[in-house]
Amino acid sequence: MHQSLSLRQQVADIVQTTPVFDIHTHLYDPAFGGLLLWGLDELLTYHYLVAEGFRYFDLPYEKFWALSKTQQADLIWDALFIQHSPLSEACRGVLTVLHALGLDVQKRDLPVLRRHFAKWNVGDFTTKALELANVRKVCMTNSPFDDLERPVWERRFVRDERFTAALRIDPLLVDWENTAPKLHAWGYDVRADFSGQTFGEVRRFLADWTRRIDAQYCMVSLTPDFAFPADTPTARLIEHAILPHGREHGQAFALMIGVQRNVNPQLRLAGDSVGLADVGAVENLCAQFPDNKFLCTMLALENQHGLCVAARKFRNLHIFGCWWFLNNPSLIKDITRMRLELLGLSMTPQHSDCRVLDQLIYKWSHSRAIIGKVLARKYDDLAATGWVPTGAEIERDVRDLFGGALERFLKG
């Protein structure tokens, strides 16, 4: 029993201290301005927290988006915070960051709160925020067809080193009809109807963008209904243009997939919903392109045990994170310990899904208490058989979790 007790401290202790590489955030370099989102009134109208807010709000949706962002914020703390136990998860997520930051949470005092917030400038704030989360490198969602973003990297800037890029391109692949004359647009000789040298300028327009960013991977967001083979454009594309890209440069492709979009429109970024979607299609890819690397995570709980057999299958498949509706402590468990007993440790047990900056100390806060708990348990099983992990494997298991099992199949 005193080697168990001694074995879970041992893990926890890594698991909290050992630096934690983010693969995948909807955050910026603070170079971008105020595109990267922080501070507590975006913590308070975080898309979680306005569609739980609904549920008690009685007020017309119009009515809502019309308040300020400071107003919108003192809706939500009344109705989420004042009004009812703050039990989701999203909530008790800002008290985590409250928590961490010295604040006095138990007055229940907003407008002290946020004079808090009002004393940090962003780079200082950038820099409390990783260390809180003990987050070496975050990867960030860049969009080429992000008409605010697109002028930031255009004009170039001095990057900071602690964030990474990923290469985002939705709009080239789910709505085709109205990126090619972007496309055209910006000097690349592509037509709607795939003809002439289309697949080819649509490749170089990739090259141009993973080298102007540093991209690490490339990837989209997809319905659950994605299917491949099929006789569609994504499919067309992806097969023609984003995987001949991905083998001449070897980049990865991260499929993201389950996403219902705009289920109730009225709620805006708050509004989508997730499907069941079809692993398949994944393991298709994997066997016909076995030189592409693909990364992929689905948003539907029926379909993790079936990606967790696919990942057994296809060694150029690496799966990720509990995400957005996953992200909660009960399924992040099960999940992490179903993938430590289909795939050990070649897989990647979290990311932060962050929008805003504040974030990534209660989702790794919360994140690193259940791996670490689950990994502990997985660890008592192993001395029960007289294999006891040293100091040093379990330190190494922790950094391939935290990140860099990922970092070494990019670069595989």
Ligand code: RAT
Second form
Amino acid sequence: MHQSLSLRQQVADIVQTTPVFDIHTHLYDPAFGGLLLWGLDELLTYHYLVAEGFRYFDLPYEKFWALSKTQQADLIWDALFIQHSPLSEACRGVLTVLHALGLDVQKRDLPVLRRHFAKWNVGDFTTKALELANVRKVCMTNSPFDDLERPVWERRFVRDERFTAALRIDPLLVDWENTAPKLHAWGYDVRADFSGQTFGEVRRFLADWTRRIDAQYCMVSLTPDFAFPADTPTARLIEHAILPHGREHGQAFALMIGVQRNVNPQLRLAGDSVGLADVGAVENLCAQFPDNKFLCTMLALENQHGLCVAARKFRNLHIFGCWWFLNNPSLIKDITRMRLELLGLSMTPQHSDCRVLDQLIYKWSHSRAIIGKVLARKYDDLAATGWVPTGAEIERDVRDLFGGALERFLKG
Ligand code: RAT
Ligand code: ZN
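Could the form predicted in complex with the named molecule be given as well, to go with the form predicted on its own?
And the full complex, kicking off with our chain again.
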């Protein structure tokens, strides 16, 4: 019993002190200026909280959107923190951040809390957030189709090495009709009907952007009805452009599957929902293209077991994260335990999906606590057989879970 208690403490300590590579976020290198969101009003207007706020607000959607960010934050604070206790995971996250920054949340004094943030500059705050979260590196989500982001890449800038890039290509795969003319305007000889040099030219576009941003992987989010093989522009582009590009550049393709976009457009960014996807599509990709590497996360809880089983069948598949509506303690616990039981350490249990820098602090503090407990139980089970892990073995394993296994997968 005594040994088991100290083993648990040892695992908890190692999980706390091992730095993380956060493999999917919506944060930006500070060189992107205003695109890197941070501070209290951004925290309060996170789209997870906007969705929760509207459960209580008694005002039309347009009225909310017409308000300034500060006014929106005021409304959310009042509805979700003052009028009701902030029990949801996204609400609790705001409090974890404030507490970690040494602020007194007990007074429930929003103006005082705001004044604290006014003292920071973005450079120092970036370092502070990364330190408090114990994150060594974050991967951004970088879209050449984003009109605010693209010019920054085109101008070029000195990279902050704590921020790596991922090439995000949703419009290319899910809106070919409107994207083909854009590529054409940018000098790529593509045709809407895929004739001529279209696939080669899409590959040239992918190669140009891979080089320009030094993309660690190429990524897309897809609806639950994603099918492969299929006679759709999405499937054709994947087969004839994305995957040949991936093989040529040794670049993995990350699929985030199961988001139903805009089920309530009036909620804007907060208006997406979830649907059950077909794990078979991912298995088909892995089987048909063994020389490609795939990363995958799925949004529906009901898909998690099937996805684990798929990863057991295909070593070119690395599964990651408890994405979005799954990023809740109860679900992280169950999903992580199941993944350890089915896949051992050959997966990445969590990414943060942060949109606001400060969120790194809570997302990793909350996830670390759960992953640590789940892992400690697993080592306890081993210890009961007489196989007691050494400190070095636990450190090695946690490094793998916190980005090391993924880095090896991407390089391999
Ligand atoms: O989690 C989120 O913030 C979502 O809005 C999405 O950005 C999702 O993570 C995605 O990458 O599509
Ligand atoms: Zn995301």
